[in-house]
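Below sits a lone chain in C-alpha cells, taken as the form predicted on its own.
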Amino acid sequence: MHQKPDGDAMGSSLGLYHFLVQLGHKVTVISPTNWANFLNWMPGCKNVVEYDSAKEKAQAILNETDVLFCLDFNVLHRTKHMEAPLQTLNCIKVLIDHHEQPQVAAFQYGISDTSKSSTCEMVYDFIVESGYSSKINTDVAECIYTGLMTDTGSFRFPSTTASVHRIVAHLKEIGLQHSKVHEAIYDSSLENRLRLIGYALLNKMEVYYEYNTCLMSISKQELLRFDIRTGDTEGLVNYLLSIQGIRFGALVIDRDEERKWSFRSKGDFDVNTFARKHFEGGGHFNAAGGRSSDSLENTLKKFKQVIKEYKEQLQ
C-alpha cells in the first residue's frame, strides 16, 4: 500500500489478505510507513509489517516474494523509502488501483480503473469475478466496507455508483455490522484532534470568494502544540468545501521533510491536473494530493499566485 495509508489502502490490502489466506497462500501485508490509530481495530492490522521501522524484516519478506500486489497506488514513489527496493524485485507485480496515469512499466499485471470508487471496490470485484464470493467472510467484509465508506466520503461523493450500494447490500447480507466500522473510523478521536479542528477553522482558514476557493495551512509548531499524530488531519480539507459557493478547497500541512497538500473540488474543476501541474501530485478529478520542498511560507505564496490562473474556471 502507499505511505501513510488511509482506510482504502489498509482496507484493500487486508481485505485481499484475508481472502488469499483462505486459499492456502502465505501472505504478508507491508505498509511503507506508520498509519493512523483509528485503523488499528481492523482485522489483521496487528500483523501488518511497517517497512520504516522494520526494514530488515520487511526486506527479507520482499526478497522471498513470488507475487506482489500493489494496492491503492499506481506509481512506485508513493511507497516512499520502498521505491528503490521495489524497483529491483524480480517477482510478479500486480496493480490494483483507481488513480490516474499509472506507471505502467512497473507492473506485469493489473489495472488502474479510475471509474471505481475505491481500491476496495476493485478487490471485491477481483474476488467475486474469480468465482470466490463465498470467501467473503466478515473479516473481508469489514475491510472492504472501510475503503468503500472512507473513499466515497460516507457515500456522498459522485464516485458512489449503484454498484457500490449493491456491494454494501451484499456485505450486509453476510453479516457486516456497518455501525461498528463507522464508529471505529469516525467516532474514536482524541480530544486534541477536535481542538485542532476548532482552532484551524477559527484561525487558519482563508476564503477567497473571487476564486470560490478556501485555503488552510497547518504549521509544524501547530502540529506539535496539539500533539497531532498520523491520521489526525484526515478529512480536515473536506470542511473547506462545506462553505456555500466554495468550489475548491486546499489544505497544506508542514511536515518535517516536505509540505503536504490536499486538494478537493466540487463540479468540473480538475484538482488532479492542478496538483500534477503545480505541486508534484495527482489523484482523482475531485480529490488529489501534492507536495512541495519549499518552506510553508513559499508554498503558500505559490498557491495564491497560481490560483489566479483559474479564476474563470472557478467562477
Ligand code: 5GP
Contents of the next structure:
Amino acid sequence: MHQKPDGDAMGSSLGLYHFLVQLGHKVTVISPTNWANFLNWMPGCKNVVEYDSAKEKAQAILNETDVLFCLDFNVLHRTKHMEAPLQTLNCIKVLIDHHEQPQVAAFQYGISDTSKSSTCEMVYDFIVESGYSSKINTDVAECIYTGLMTDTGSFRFPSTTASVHRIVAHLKEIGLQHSKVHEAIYDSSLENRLRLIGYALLNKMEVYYEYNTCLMSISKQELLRFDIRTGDTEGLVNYLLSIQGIRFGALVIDRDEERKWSFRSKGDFDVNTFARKHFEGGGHFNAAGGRSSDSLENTLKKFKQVIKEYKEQLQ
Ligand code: 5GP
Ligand code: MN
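Other form of same protein, the form predicted in complex with the ligand, not the form predicted on its own:
Then the entire complex follows, led off by the chain already shown.
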C-alpha cells in the first residue's frame, strides 16, 4: 500500500490478506509508514508491519516473497522509503489500482482501472472473478467496505456506480454491520481534531471567487498547537468544496520533510493534471495530491501564481 495509508489502501490490503490466508498462503501486509488511529480497529491491522519502524524485519519478509501485490498506488515512489528496495526486488509484482498513469514497467501483472471507485472494489472483483465468492467472510467484508465507503465519500462521489451498491448489498447479506464501520472511521476523533477544524475554517481559509477556488494552509506551529497526528487532517479539504460555486479546493500542510498538498475538484477541472504539472503529484481527476520541498510561504505564493493560468477553466 502507499505511504500514510487511507481506508482504501489499508482496506484493500487487509481484505486481500484475509482472502489469501484462507487459501493457505503465507501473507504479510506491509505499510511503508504509520497510519491514522481510526484504522486500528480493522481486522488484522495489529499484524501489519510498518516499514519505516521495522526495516530489517520488513526487508527479510520481502526477500522471501514470491508474489508482491501493490495496492492503491501505481508508482513506486508512493511507497516512500520502500521505493529503492522494491525496485531491486526480484519477485512477481501485481498491481491492483485505480489511479491515473501507472508506472507500467514496474509491474509484471496487474489491473489499473480509473473507472473503479476504489481498490477495495477491485479486490472484491478479483476474489469473485477468481471463483471464490464463498471466501468473503465478515473480516474480508469489513475491510472492503471501509475502502468503498472512504473513497466514495460515503457513497456520494460520481464514482459510486450501481456495481458499488451491488457489492455493498452482497456484503450486507453475509453479515456486514456497516454502521459499526462508519462509526469506527468517522466518529472516533479526539477533541483536538475538531478544534483544529474550527480554527482552520475560521482563520485559515481563503476564498478566491474569481477562480471559484478555496485555499487552506496549516503550518507546523498549528500542527503542534493542536497536537495533530497522522490522519487528523483527513477530510478537512472536503469542507472547501462545500461552499456554493467553489470548484477547486486546495489544502497544504507543512509536514516535517515536505509541504503536502491535497487537491479536490468538482466537475471538469482536472486536479490530477494540475498536481502533476505544478506540485510533483497526481491521483484522480477530481482528487489528487502533491508535494513541495519549498517553504510553506513560497509554496502558497506559487499556488496563487499558477492558479491564474486556470481562470477561464475555473469560471
Ligand atoms: P489525499 O489528498 O487524500 O492525500 O490524496 C488524494 C488522492 O491523490 C489519493 O488517491 C492519493 O492516493 C493521491 N495522491 C496523494 N498524494 C499523491 C502524490 O504525491 N502523488 C500521486 N501520484 N498521487 C497522490
Ligand atoms: Mn483508493
